[in-house]
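Below, in structure tokens: the form predicted alone, a single chain.
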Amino acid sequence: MAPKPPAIDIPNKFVGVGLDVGTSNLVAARVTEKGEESTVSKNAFLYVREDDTTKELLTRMNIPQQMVNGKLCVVGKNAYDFSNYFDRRTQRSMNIGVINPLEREAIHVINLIVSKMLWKPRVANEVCSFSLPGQPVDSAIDITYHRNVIETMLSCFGFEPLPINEAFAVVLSELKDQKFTGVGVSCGGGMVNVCITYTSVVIAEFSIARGGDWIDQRAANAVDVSVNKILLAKEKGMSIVGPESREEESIAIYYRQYIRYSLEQIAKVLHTPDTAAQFDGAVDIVFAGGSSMVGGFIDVVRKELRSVDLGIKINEARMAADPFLSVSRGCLLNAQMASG
């Protein structure tokens, strides 16, 4: 049964919730009297042994224990921390932007994680706008099942689900001063999502089936280390224009490939006559998402743009004001507009 909203009067300007449903991270956003509020969780879980030693270790590390289908596991950031402790890779409820078909308990796990990070609805059927990937241009991945799973989950939590293209959420949050004209790009763990708009009208929206996970796996394979070691190298603070170790050099090489490939896929779409004809002047291209936050990312983008003709004039290639929160903020704006 859906939870009942609290019996209080909520001003319209506070109604609405945004949810960035990412392969690597889940981010929720809403507005209260104190301003914008966000909650974050790693979209990960890890099955662990049920022996006394493991349970004692979890207790010492203050990691809550969860039972999923009769198996002991840890979820969210706790799963990530625990996996690093044992140099194990976390399991994912999502893969390449959608519900992971290889994990039988994926839906159960994502429900568990979202239920712990998402607030209860403040009014009946409060709108929760959630990010949805575009159809990939380089893969046969179908997003229909994924969309229905998230819609059902949010409905069960008492929300009215409202999907929004992940990259259009970036446009809403970052291109207001440009009258919502330009290119929004969300670089996530599973995919790159792209939305091209003219005065808020969507000209094209699509995804590219490469993300941070693609970089991590190939970088790890190239230097024969675990993916966890690659992740730690990225998260300690590195730059892909000045790598300082063997692992960082591998990461930098695959980041350049990833950026080049993504720009080439964007160019293919923008070179179609119907798309390019919409623009008569230079526009901004804005990048957001966790995979864009590595040091030197935008420098490599700008360098690659000198040799990749996107088919339109670019005024500026820039980062979002807050790359990590950009999508959730765009989802929040969409929910607020739908709530009137």
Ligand SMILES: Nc1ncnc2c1ncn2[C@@H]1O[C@H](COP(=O)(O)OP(=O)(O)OP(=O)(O)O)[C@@H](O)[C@H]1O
Contents of the next structure:
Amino acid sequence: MAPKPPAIDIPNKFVGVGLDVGTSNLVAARVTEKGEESTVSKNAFLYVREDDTTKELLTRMNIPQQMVNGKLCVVGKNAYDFSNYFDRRTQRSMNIGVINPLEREAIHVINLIVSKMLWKPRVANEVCSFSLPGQPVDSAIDITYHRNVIETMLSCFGFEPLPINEAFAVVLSELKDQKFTGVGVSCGGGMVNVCITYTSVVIAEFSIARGGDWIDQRAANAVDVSVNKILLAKEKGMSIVGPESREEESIAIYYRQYIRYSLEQIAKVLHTPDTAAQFDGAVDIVFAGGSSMVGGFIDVVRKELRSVDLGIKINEARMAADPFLSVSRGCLLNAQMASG
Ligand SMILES: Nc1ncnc2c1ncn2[C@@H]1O[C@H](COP(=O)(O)OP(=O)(O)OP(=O)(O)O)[C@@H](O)[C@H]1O
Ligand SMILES: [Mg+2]
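One more: the block was the form predicted alone; return the form predicted in complex with the ligand.
Up next: the whole complex, starting with the chain shown before.
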């Protein structure tokens, strides 16, 4: 049974919640009388041994433990921190944009994480608009199961679930001044999502089954270090136009390949008849998502765009105002619009 919302009267303009359901991170957003607020959690977990030494270590590190289906587990950012300590990778409840088929407890873990980060609905059936990946152009992944799982979970929490394409969420939050005409791109941990719109009408939306995880795995293999070490090097603030170590060099090489490949996939779609024909002038292409946050990202994009013909004129290739929060903000706007 869905929990009853508290009996508070909130102005209609505050109603609605956004939830970015990502392979690496979950981000929730809403507006209250104090302004916009968001909560973030790593979409990760780790089974740990149920012995005294492990329990003592967790307690010493101030890391809370929980039972997931009878097994001792650490979830969210705690799993990330604990795995870093052992130079291990976390387990992941999602892979390449959808529920990880290889983790039996994936749904249980996502429920646990979301139950901690999402607020209670403020009105009965408050709309919660959640991000959904587009169909990949280069993989047979099907999103039906994933979509149903998230919808059921949000309904159980008392929300009215409302899916929104992840890259359309970027269009909503970043292309307002361009009358929602252009290309929104979300570069995530599991995939790249793309949405091409003309005056907010979707011309094409799709995904590309490569993300930060793809870069990490390839870069780690190339120089024979752990994926975890690569992840730390990548996120600590490096630049792909000026790598300073062997690991960074490897990351930069695969980043360039990932950017080139993504732009080529976008070009392929834009070159199909009828797609590019919808645009008469030049449009912006905006990049959001954690993987766009590496130093030098937009410089490499701009350089590659000199040799990749997207099939439409680009006015500006730019970064989202806040790349990490862009999708959750678009989800929030969608929820607010649906709430009238
Ligand atoms: N400063 C940074 N530099 C480079 N990469 C980063 C940085 N911060 C985070 N990342 C990478 O961004 C990715 C996560 O981004 P994001 O949270 O947008 O993905 P997601 O929404 O969870 O995944 P997806 O949309 O593919 O399902 C990870 O691969 C992470 O390593
Ligand atoms: Mg994402």
